[in-house]
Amino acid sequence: MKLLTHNLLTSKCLKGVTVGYPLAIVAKEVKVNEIDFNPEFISRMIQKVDWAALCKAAENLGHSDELPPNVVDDYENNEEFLKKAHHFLMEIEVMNGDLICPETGRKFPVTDGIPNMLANEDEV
């Protein structure tokens, strides 16, 4: 599961959950895979990303050393910033672990890089 995916997931569908975001990450296995850099895609995605949640996720995974704490001004034209954002959003992957709802503590497993966000009938 890429950190971009994590940034978009919520457990709001669970009974009694009002926000369900951001999900905590407890990683058992993390991989870093090199992926072709696409500055246009990253530039468009930064508008949709909760940057504070991305920073927290990167910190939880022990990969926050190069991530700027804030989105820089004029990021669309800042290739260095876009490359760093690309690395954190696209190249760091949680292969196995759990995502945890911040309100209920419900765990959602991540297996082979795929988060299982299915809720049981009694949870919705």
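Shifts are known only where both forms have a C-alpha. Whichever C-alpha set is largest while still superposing within 1.5 Å between the two forms counts as the rigid core. Bear in mind the structure is a predicted one, so any value in this text is a computation, not a measurement. Residue numbers count along the first chain shown, from 1. What changes on going to the form predicted in complex with its partner chain:
- Taking residues common to both forms and aligning the rigid core, Cα displacements of 2 Å or more over three or more consecutive positions between these two forms occur only in 63-66.
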The other form holds:
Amino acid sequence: MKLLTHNLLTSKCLKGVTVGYPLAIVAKEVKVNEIDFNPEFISRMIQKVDWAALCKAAENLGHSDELPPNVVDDYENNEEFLKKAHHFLMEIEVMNGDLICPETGRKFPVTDGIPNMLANEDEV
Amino acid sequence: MKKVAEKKIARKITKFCANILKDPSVNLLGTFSSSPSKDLCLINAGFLNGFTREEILAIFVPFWKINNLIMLEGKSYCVVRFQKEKFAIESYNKLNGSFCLKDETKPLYLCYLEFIDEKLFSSKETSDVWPNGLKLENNFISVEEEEKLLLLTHNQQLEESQTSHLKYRTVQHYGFEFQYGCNKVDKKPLASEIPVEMETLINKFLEFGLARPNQLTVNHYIPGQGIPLHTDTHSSFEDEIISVSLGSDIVMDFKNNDTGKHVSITLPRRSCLIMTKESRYLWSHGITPRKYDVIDAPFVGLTILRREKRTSLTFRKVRTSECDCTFTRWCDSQSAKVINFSEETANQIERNYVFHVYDKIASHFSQTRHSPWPNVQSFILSFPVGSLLVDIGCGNGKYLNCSSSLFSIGTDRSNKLLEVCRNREHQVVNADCRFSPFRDSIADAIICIAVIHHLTTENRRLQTLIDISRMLVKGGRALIYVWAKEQQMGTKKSAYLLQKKSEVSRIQAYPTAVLPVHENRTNFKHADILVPWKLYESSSNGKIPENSFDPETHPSTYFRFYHVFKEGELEYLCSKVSNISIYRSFYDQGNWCVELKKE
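So that was the form predicted alone. Now I'd like the form predicted in complex with its partner chain, please.
After this comes the whole thing, all chains and molecules, with the earlier chain placed first.
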């Protein structure tokens, strides 16, 4: 599970959960894969990304203060920023661990890179 | 004395007219007048007094020509338009105050009308429609043939013991017995088949392109007898129902079961009526018991048709498979199986007949699903670089690497299929397609290919579409594919299809649900079905098990639940979702497809 994927996930599918975002990450195994850098692609993705949630995810993985707290102005032309965003969004993968609903504490396991977001029948 | 009576009549009429004018619902009648016109208001002769059109027409038609009779619901009067003013005057003079309709103690009063709103005459009579699929062939048989058939059926009637005298008519059955109580056929054949003497008539049907019938019902009606409105049960007979009229003309009533629309059609003697499609499946037909019919004959206007002794020959073909008509609300073959599972049953069936099965067959399934469908691929390629694509029900992920300039995420319920995706380095999440775990208004593109047909209820399928709409960004587009019940468009069969005959077997999918099993490569007979997947165990471990026979003949069979969509059903479902519009819809290789756009 890339952090970009994580950035899109919510636990809103649970009954009674209104926002369910962002999900906290408790990682047991993290992998880094090198991915080709595409500045145009990353620039477009940054528009979708909830930056604060990305920072929080990075923090959960022990990368405090490595990302600027806000998206910088004129990021499209800031290669250093885009590369950093690329690394965090695309290259870091959580392989095993748990995602935790911020409202209920419900754990969603991540196994071999696959988050299991299935709720039980009595939870929806 | 005469003068006193006239005054009394005039007083009654004045009082009555004053009362009518107080009724705000009447504004088409015009004004009451003392000077003659073609139009007469008949007081004490309305539906409210318990009279029928025919009873009122019967007063006039034998003596004067009438153009029209308007009777209004819940009124104690009616309006007659005569062809000539002269006729109206004659009727007025003869009947006013001195004539009582049958069983009525109050005399009939008449009053001329002026300035009638023409809408009064046009509103009722122009609504007649001809039921779709109904054919009437006049002079289908000759006078000689009619005579022969009448003689034959009457002789048979005298001999046969199975002739039954119903309350309203006498009936004989051949081939199979039609049970009028429930409008079904008894599928146990009768000893008496259709008489060989009917062969000439049957050959005429065949020449006409009709199928050979194997059931005949002969009805003998004497004037005053009829048959209640009914639809021959779908599961009992095939599409074509043929009825030949002998001995007398008759008016048959037809009623659309959906709209309640009513139409009366004159069946002349020696004619052949063929009910097919909508007229056979969606409409009821019957004959009102009475001694005469009123018909609107060309050039003549309304006339009375006296009924004579009539014999009808109804030919049908007994159905051997289930009815698969499109009028499912009225179809006993299908309504019994209209799926309305409880949530618990729905969950169980989806678990046992979808998710578990895909887990079992994942690797074999994945081997057979490698090439993306071209229309799905071109949809994906239509999005600009940096767009977000979500594939709901991604299976083995064959669409997740269609475009490297998009960020693609797949979801599925089958962990085994998701593992296949992960081995190909795709981003995937295990999730229910009804509750995708993504933020609102985030996806530029969503595909949901061959997924929602695995959901067991309409509500669950709708939930998925609503959730797709939720996730789309404004202006974002989604592509939905579902398996079509129609596996043949025009003469072109889908690649899936290979015509062959089959019998339907059923499986108890859940204590409360028995589902029909579909035979692969054949037309779909039902909307909710189990489709077998044959898995050759030997191929999974590469070895043929010992003591086995030909492994080809001993595969493990898994059943997947499918709801196959009828034409228009997917669009209908989408129309229930707010904030989206159907950008285009099409048929692609046995699938119904829509492309949706978020408003």
